[in-house]
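Single chain ahead, by itself, as structure tokens, in the form predicted alone.
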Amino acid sequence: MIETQLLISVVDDDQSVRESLPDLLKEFGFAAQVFSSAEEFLASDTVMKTKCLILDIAMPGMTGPELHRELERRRLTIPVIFITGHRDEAVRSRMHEEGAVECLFKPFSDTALLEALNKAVPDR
């Protein structure tokens, strides 16, 4: 029996993140799709298939938190792991209060990401 891999979508305007994370996610046993903007993600047919969203906080156009709120407005419950290059514990606390599974500071370890993914999709 072939097991379907859960889809993790990555939304980040940083090309190096979009290039490196899919390989890591595949090593962890997930399928991965990358987007350079929140708008690109929302316009895709991937939204309904996404089991977890790895989302940059600060992006041009719609920010990560704005995308998160838009998904909630649409009543789409997708677990979100925020990532950010700005080390600010207040931001991390606020993202948790807004319902994020985790908020990781770049650069984060493979272990930290895997722990966050295990919280986001515990029954895989």
Second form
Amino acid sequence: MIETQLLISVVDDDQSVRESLPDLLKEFGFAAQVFSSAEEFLASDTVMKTKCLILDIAMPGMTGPELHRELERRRLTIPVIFITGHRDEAVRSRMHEEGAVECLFKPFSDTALLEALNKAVPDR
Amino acid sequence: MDLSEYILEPLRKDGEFTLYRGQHRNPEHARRSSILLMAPMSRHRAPSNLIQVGHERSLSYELDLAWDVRPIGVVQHDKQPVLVLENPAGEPLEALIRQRMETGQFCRIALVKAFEEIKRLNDRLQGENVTLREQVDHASDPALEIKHLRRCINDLAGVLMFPVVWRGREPAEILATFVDSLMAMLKLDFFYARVMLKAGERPLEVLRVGPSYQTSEESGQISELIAEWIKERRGEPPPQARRQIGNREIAFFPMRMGIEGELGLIVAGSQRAEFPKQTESLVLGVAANQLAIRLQQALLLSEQKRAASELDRRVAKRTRQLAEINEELQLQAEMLQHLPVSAWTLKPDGTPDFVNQVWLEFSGQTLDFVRSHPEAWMTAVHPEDRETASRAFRDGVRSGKGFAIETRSLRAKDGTYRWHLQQAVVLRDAEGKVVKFVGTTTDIDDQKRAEEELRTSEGKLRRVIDTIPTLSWCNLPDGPNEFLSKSWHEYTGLSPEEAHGWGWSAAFHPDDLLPFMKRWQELLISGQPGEIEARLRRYDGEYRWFLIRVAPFRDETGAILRWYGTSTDIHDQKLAQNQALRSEAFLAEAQHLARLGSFSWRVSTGDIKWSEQLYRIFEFDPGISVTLDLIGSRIHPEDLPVLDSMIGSAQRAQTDLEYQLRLLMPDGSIKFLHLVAHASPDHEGQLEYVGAVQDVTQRQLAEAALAKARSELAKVTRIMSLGVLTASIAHEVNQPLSGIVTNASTCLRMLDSTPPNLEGARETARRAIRDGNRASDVISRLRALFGKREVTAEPVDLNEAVREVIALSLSDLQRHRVILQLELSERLPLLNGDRIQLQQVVLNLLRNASEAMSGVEDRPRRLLITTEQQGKDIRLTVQDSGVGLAPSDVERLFESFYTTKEDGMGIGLSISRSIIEAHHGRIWVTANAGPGATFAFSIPCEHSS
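Can you now output the form predicted together with the partner chain? The one shown was the form predicted alone.
Starting with the chain above, the whole complex follows.
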């Protein structure tokens, strides 16, 4: 059973997100890892194991989209779900264009997250 | 010649002559009229030492010229012809003879002729008795013949006597007498004589015709014949000839005078067949020679006479002249004596020989004294002048040039020394020898003194002219220059030659020359003084402005003699004047623009002077006399006490004034005035206020409007900031909301799971509550920041306030990827102020910094916020690494509506400044050493707000 659990990585500088989101992902049946910055994530050995990345857009240092592009540059095709506190449709459509699975505005519902996860890892 | 008057005694036998001395019987005449007789020893034989002399050198001629002995004739004595000599000058003849005879020449010459003639006569009379006898026989009447011969002897003696008769006669007269005598003597039919008196002159001619040729035709024929005959025979002795005149034949007998006939020619003519007999030709020959000699002699005498008379005439004339000169000299001497100047003469050696009366009177000396004391005149000369005078005197005398010496000489009358000019000229004789020095002594004291004074005053004047820093000059009545002062030449660098006439015009600026000349011509015509301004070129080429003043100088008749002028350098004044005029214009303009009036107020006299603008501010007619009452009438009634107190304190003591006053204008409008005045003593020492009054109504109104606008703006800014911060606020709120939602969802799922995960649910619920509180905090902060409330003063912890702002701005900063660094001082005192307003300032600075870095990609977008205490101030700085500032921006950045941002409104910083200044602080900006800028404000920790 454990071997079947897919690893979802969360990168967000907000502590409440990092505290609350892993519990919900576990409820959905995923394994979860949290990082407070993009640099921390890239430096970890989790990158290659991650089946899906939940990524905050606005962060000090490397931003979410920058991390996304860095992964693409490394030819690491990890499905990315962006989350952001700024309700800006223009940002969401731009994220879609850049290949994001979904872009969720905070606060988002558990079902919206599950839906996005299902899109990100349909073969689960 | 009567020998009987003489006592004759034989003197001696000299060679072959016998000499007799003839002493006059009358003892009174004895010495003077002694005569000498000379007779040859032998009647038949000539003395051997006799020398034949030619006709041309006659005996008497020889004797007359050589001695003062004159032969006076040949006479019969003791049946013997003797030559009689006399000495008109009365020299003792014996001595003469003794002296001269020894030469032998005398006798030889003297008797050659006489002896020859006598011998020939004797030969004929006695020695040749046969011939004579034959002739006598032939003449049939021997007695007649003897008579004839005797007559011939007499004729000869007569002829020889001619010179005695002719003495002192004119040649023409002699000739006439000669011709007449021979005509009569030889009973000729005509006689012609022609004498060459001088070479080149017409010969003297006489033709006498006897009674047988009385017709003019016949005498004319004779004349023509002779002329023709002479002409034919020029240069040769004409031969004897017989010619036919009328029906009668006539014999022509010519005889030349002089060896070559150069003395002349005589021609005797007679109808007698035997003509000329021997005796006749003898007589004619002797006569011709006598004539020639006598004429020569007469000519010589007449020339001597003429010379003598010319000499007499000249002597007479000279005598006359001398007499005149003498008269003149006497007059001159008289004049010299009485001339009103001292006059004197010196001998060639310089000793005085005459001084006139004036000199004597002046010097108090006498003529005798002066003559006897050659150096006397020197004693009258001032001791200081003696050496110079003495030297000049000696030089003048020695060189013979005369002298001119100026000395001070003692006036005997009053014992004073006066300046004199001693002048001497030299008189020379015809050979150039110095005869005398003639001189005068002239009193030139007054002249000298005047000269001295003139020279002194001229020198002074000249010094003044050349020294005064004004160029001076003098022009002739018609304009050209006569004189330019040294300073003029020095200034212009033009030499006197260059400036001569109209040359001075070269110094004028080309633009000024024409107007100057026009004006100068006007002055010349009008004869009025005037002044002209023109630029003159300095020697180095710089033109400077001069004020040229000129005035005419007139004689008694009013005619202009000269134009005198000065040229004064007014360049600096001119520039200053222009500057002053411009400044005045500027000031008036500035006062007008600034609504600023100026005034002066002399407290003691109440004399108030207003500038034009001040009248305009008070809306009084310009020029109206300003009094304190008049001013009071315009002052707003509420401000009258202020005015009164101001006047009171101003009058009491010297103090500087600064007051705000309002005017109530007639139309009911109000003007706000700001008055500033400074007190100082005026030039008379009286208290005077000088000040300015500015109409600040506009400013007052503007400030009021500005204050209102600013408060409105502050509100607007807050609202705008709210709008800008909406996203950030939403983010801040959304974060905890997101946590709540996620936690709540998880909680429900945990409760729904089997078995329910109660522990997890409890945990998530707890986190949801925490996030809820977080959201509540954000909301309350927002309310505080944007809530509408009045400004308050309370103790503020600036660090805390900064943290709150950062908390609100964090998401915004994150969005702009700003790396925030905080260096907040831990021991920061509280300050008294409005927390929210200060937070607004901080927020504004953070936003500006964030925006300044939004385009920066090549470096970290670093933002450093520091707080610290500096003395009594608390300072906050916000340092970014953005685009930085241009220096020009630094000055204006805090002005309203000034912005460097494309979408900015330019009000943020101006409001920030007004907030900081309201807290008695200040705000500023500096450019960083590296990229970016640093904004900062400082506020005093404690103040009574």
